[in-house]
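Okay, so here's just one chain, in structure tokens, the form predicted alone.
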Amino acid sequence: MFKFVSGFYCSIVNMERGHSSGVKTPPTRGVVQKSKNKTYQQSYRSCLRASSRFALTPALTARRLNTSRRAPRLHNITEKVRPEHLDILMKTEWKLAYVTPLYQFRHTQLQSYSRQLSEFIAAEKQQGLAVEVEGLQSSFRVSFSVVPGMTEADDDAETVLIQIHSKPMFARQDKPQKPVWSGWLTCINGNPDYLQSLPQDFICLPLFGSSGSEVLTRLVQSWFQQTFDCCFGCLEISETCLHWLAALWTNCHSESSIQRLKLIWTIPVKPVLQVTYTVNPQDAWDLWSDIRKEPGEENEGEDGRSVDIEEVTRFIQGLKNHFYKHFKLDLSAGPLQQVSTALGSAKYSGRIKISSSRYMITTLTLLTEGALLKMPI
């Protein structure tokens, strides 16, 4: 069953039976250097077992996502980043992870790292540990490259792109290899106090994205851990972070149409309900604009008004109130699982797709902050 009320559209799906209904709702306005040994690796792995949300770190329980941040600004990174790099970054959904600082990683040694990782994968394949990817593969070729222009602050290390190429074993000899796995490590607007406290031999690229075979992802991570004495961990995108993305992306609507604001909640009832809430972009903008216009909320930063967590909370609560008015169902009863607009999409499971280069820096800044907070340091 589907219902419509001007401005908003919503569907409710019974996760077990597949039944659905919908509605639109009306609009309203100097640390100690770490040694490379098994004890260090084991201590990090023990930390990885501790569960935590994106906004709360098990080792640093007093730290949370910033409660105020700059409003999104247009970044014309197409002038700095090569088109082929942007093409890879923007056409893929990435699975996120955090990675601890890399010991003795050098951007000048990427050609050597390409050869080492290729040899590592080949060795694992000979031992039967590298499961076939997209059919029988004859060989794997790895390429590391720097992505110039993908930094924002002076302390940010250059973004590194990794690609694994291969071709079917029985393909013609003249057939070129194709990418079967891609990944990147980045640090955008990293915490300067933390970055400056690292010893000289450590490089911090805390945000890791991967796309492709899970087996290859594990092999790449294993090689990094053995080579640079680092550890990887799953990076969920917490509900707080999803709220931030919904608000920040909506804030961009006047300059770049978000086309629609789509939010998905999971309500823990029996059977479980999935609620998909799609908001007309102008109605989302009107609600956000009214919240931003409220007296006493002026907060000018160096680059214009900042956005506060109180505004974000009121925005999300306003959307929930509209839903409750028509369905008598409180969305606060379940977790927000996904947010998407024309600018990108993000899932609680740690998957992100960035669809607009002009706001890529804003999105990656938030995710970098979350990666640094999640690290068990």
Contents of the next structure:
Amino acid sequence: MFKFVSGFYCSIVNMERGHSSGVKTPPTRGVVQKSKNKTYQQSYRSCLRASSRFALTPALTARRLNTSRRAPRLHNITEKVRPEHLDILMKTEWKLAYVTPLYQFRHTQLQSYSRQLSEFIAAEKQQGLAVEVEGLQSSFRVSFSVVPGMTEADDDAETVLIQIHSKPMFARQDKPQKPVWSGWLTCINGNPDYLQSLPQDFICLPLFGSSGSEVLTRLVQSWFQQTFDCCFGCLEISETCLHWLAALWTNCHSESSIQRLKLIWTIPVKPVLQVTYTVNPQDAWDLWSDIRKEPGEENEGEDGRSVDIEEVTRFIQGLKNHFYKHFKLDLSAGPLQQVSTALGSAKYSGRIKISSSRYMITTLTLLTEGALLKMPI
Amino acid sequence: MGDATKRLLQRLIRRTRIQMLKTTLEKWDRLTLAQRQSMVFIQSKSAITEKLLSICEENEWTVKHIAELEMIHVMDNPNQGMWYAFRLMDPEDDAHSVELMQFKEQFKSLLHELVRHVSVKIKKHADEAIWIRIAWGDGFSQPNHLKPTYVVHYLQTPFVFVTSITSKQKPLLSQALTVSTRHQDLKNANLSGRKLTAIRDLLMQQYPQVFPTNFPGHTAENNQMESNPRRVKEQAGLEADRLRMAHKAFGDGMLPELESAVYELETKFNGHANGTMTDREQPFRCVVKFTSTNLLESLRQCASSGIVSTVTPLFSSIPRSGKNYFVITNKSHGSSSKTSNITEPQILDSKD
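Please could you give me the other form, the form predicted together with the partner chain, since above is the form predicted alone?
Every component of the complex follows; first up is the chain already shown.
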């Protein structure tokens, strides 16, 4: 088999720089160590620009999110996923990270993983790493579980949920315990070319969300790194991604009210100025549908028409222009920090909260794509 | 010692820093020398609480005493909680000659008439402000000292600042205030903030003002004198213009530390060159909130650094009219023509 080169050099270009440099695209990024039987893993980026590997492509075309995607449909996820799992996933703010593919991770061995992780945490505690979250705790009980029903594409691996409960010294049987730390790994609608090019033993669950103390998050991540030879990295939700979320969530207003569209910018002056722009949901919807109709196309009435990045950009630009006409302040002067509606909220720092199960899949698809793009392999 | 007294005292200690507590107790001056000496302020808060509670028992303090202590504390630390500014309207002829004693008596008696159980305390601050602490009860229950309303009024000015008042209590306060100050009405001044000193300075214009002159003279040109004369800044002219514009709107001294400004926009959508949105008659409703640790300073920086291309009336009316809540609508002409797609936004006199 071939080895995974973990410390390779890759120049990840910032997705936000929109201008194209006329630079020659270097042939491949990262891993290509050919084995005897000539199987090799394609890097994610090479999958995206399959036809133009040696051509003079602008270095950035492949490194953006998809420029168009299906309009979000109402997913009756409640039919597929158990309500207690949905309860865990919703209404908590998750901190996101990307994960490289996991080597020899088996969904059938979750029990053993639970045991191993709790032993790992206990061992680390003995070494002196402070993991006390509250009061006197003798140990932690870890549980890994599968969340069936969340995958969309055939290549997606099943979502895995990890919960850490504290085992207090004097266990009280009557109180149901809330976990002190929760996390999940998921892959929703991952790029099929990439997923299929992965060798047999690798499972790709690129999106990792965690909620709880930083110390436990780091412990869990280092256990994963040791056991499955993967890498974690923090995932910011880029400005383009935030724009997409704003547009896609607004698109859902006709089916389920978003209650408001709130966008928060920070302007770089001293002291920092924060601008919170809250739009009435019906007016946001009117603006969005106006933009969707604009080029004069006659495809009305069907909801399967895909959403284009141009429409998203025009939507956000329209809101900014309206703001400019009143305040003479161009909101592009500072970064967009947060987008929130009744369906969820997303922050630039990589925190996401999903408040409605109906559009969870769309949001997770977008974030999975972001994670796959940010991944260095 | 009543339960209410105990709770009030405990809450006060919990919310106060130890050093501040010491100063406040000294100002209050109700502890005997022996008791003062027995209080050791380096202990933990729980120890101090215990000590004070025992002293309270000893001296037989009632809830009124503790309320007085709390009032002294709040008067020294006014920049907490949320303050709302009001303006007294339509003064009668003798409004300018209302005196402190007269106001005190009238206000207290009026409030006692309006509310069956109420506890009112009035104190005069060193800076001529009158502070009023009101603990509201109703027909059936005793005054609740845990949720007092504080009112600050400068006699012979129309300005009133209030914190922690419910919508039911407001009309009662309004009536008592208007009658005892000889005015007709109490209106919302659309200014609010956490720092009483900041909103007071803004409303009463007690900060370095700028007056429009035809001969600018000094200002910022002097700062350029010390830099190397051989170094020429390319955009010096534009920079000076921006600085002048910023100073014209906000002055060049210290600004009151306002934290936020809210604009409710109900104007026609004005974001695209074409499209059906611009022809739409209904307003595009949105709310814009600006927040900062010192909002006026941030806005001044925005103007002088060019982030804002000009200082619109929306921003300059914050210091000019002393408000931070605005409702913006389009000016309604007699007949609005469909061809004009930019109508001037107008600041509406906000709702009460």
